[in-house]
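One chain follows as structure tokens, the form predicted alone.
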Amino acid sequence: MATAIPLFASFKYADSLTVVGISLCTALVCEAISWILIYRTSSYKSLKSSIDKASKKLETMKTDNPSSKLTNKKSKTKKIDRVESSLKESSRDLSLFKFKSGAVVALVLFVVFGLLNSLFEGKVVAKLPFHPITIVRKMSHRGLKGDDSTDCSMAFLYLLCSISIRTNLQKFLGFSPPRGAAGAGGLFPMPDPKTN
């Protein structure tokens, strides 16, 4: 076991590759937890039922043809909108009821970050195959000594990788957010254009 570390270390992309790893890991182990935590549990379920049920009444009330009549159009007004504040309100009910393992997440990405960052402090860890923008590249270059603009420092490449990882793996597991709550939910919603 003790040998396998120095061949190791010695391979050209070994760093690169422990960062990549390590991201993998932590993706799968936070996928665990948000399983855990999130997607097994039976609220989560008819939350998204519900979710996926509203988006597609909302999408076929839109697509029908309006009738000519005053009173129908205003009626489907109504509907609709009722059908709207209801996707609304579901997706707020899953973004809250997600807040819970985020926290648990945020923890271990914290922690595994910190780990990184102390093996890796100061070490490049990857060459860019072109030269940054200016604000690109302080994130690319943090932490490290000298002037090459394509070095990548270790949080950078674990933020890329994080980032697709991730991502890729929750649509791969089917974990992904449903249809209706992607833009209806979130921090910074969209403002409604029937109140302008």
Contents of the next structure:
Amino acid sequence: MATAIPLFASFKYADSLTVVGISLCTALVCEAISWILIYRTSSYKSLKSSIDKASKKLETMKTDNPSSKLTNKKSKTKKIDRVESSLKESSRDLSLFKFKSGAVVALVLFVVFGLLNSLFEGKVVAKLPFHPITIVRKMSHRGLKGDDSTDCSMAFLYLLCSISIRTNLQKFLGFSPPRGAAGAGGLFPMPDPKTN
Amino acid sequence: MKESKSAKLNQLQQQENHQNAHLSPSKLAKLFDPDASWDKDQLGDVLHWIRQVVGLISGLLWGSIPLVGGIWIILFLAISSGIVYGYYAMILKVDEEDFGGHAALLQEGLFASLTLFLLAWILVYSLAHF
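Go ahead and give the structure of the form predicted in complex with the partner chain, now that the form predicted alone is out.
Now the complete complex, all chains and molecules, led by this one.
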């Protein structure tokens, strides 16, 4: 441990490792909070289960060979509509449920970002191996002096860490949202084109 | 009575261990078996992790050489998508219509792999060459 600190200090951009380390710890803490407030609850488990069942049922119904009789087609369409609206409802409930508990996670992320900002404001934490486009540069060069667009600020590195680490951690732990929910509108569903 | 119960329990446990020992090789075999049946979620997860591994290796490689320039991001996306397409179309030979089409399969894990690639590339480049 004593030999590791001088080793890291010799790197010009050793601060990048600090940012990554803090991001990793934050991701673990956020997932732990999410597990306590969301994933271990019976409401979440039952909503997830009903979404999975409904989306699988919908897939089966849509891929079954269509019947030649008109009456059977109509009743099949009605059944599909019923399953779709139940799926949309469950997805909406799931999103709302996660939204309420997600406020705590958002607070943690906000506090950590504030802490990192105070630690690394104005500091170049890494070097980009490319010149970013204008939109990306606004974040990657945030708070930095000079015109060198390859200088990387904490904000951009933290954003990359957050997205990559949290997404993969959620996937690894099995906390990713069910695929059926993603296609069913979520909290703000679009109007059903069939009824308009 | 107690002895027969514990013997039964031991037997069940042995059967489970036997099954578990066979799970890993059969799962690995399934990854390269064109005749295996795939669930949408299972295939999506496999494609996601393939993208993440490709992203990580590419980032480490691009950063070590180092490869510099925005063109290498485009090349990474092309290589990564090519590997994923080659895997599900040529090795697994799945019908993409059963899984929502090419777009649905190709977008699995795309954004996360891009951010992981950028993170690895930037870190290795910054730490190894300055």
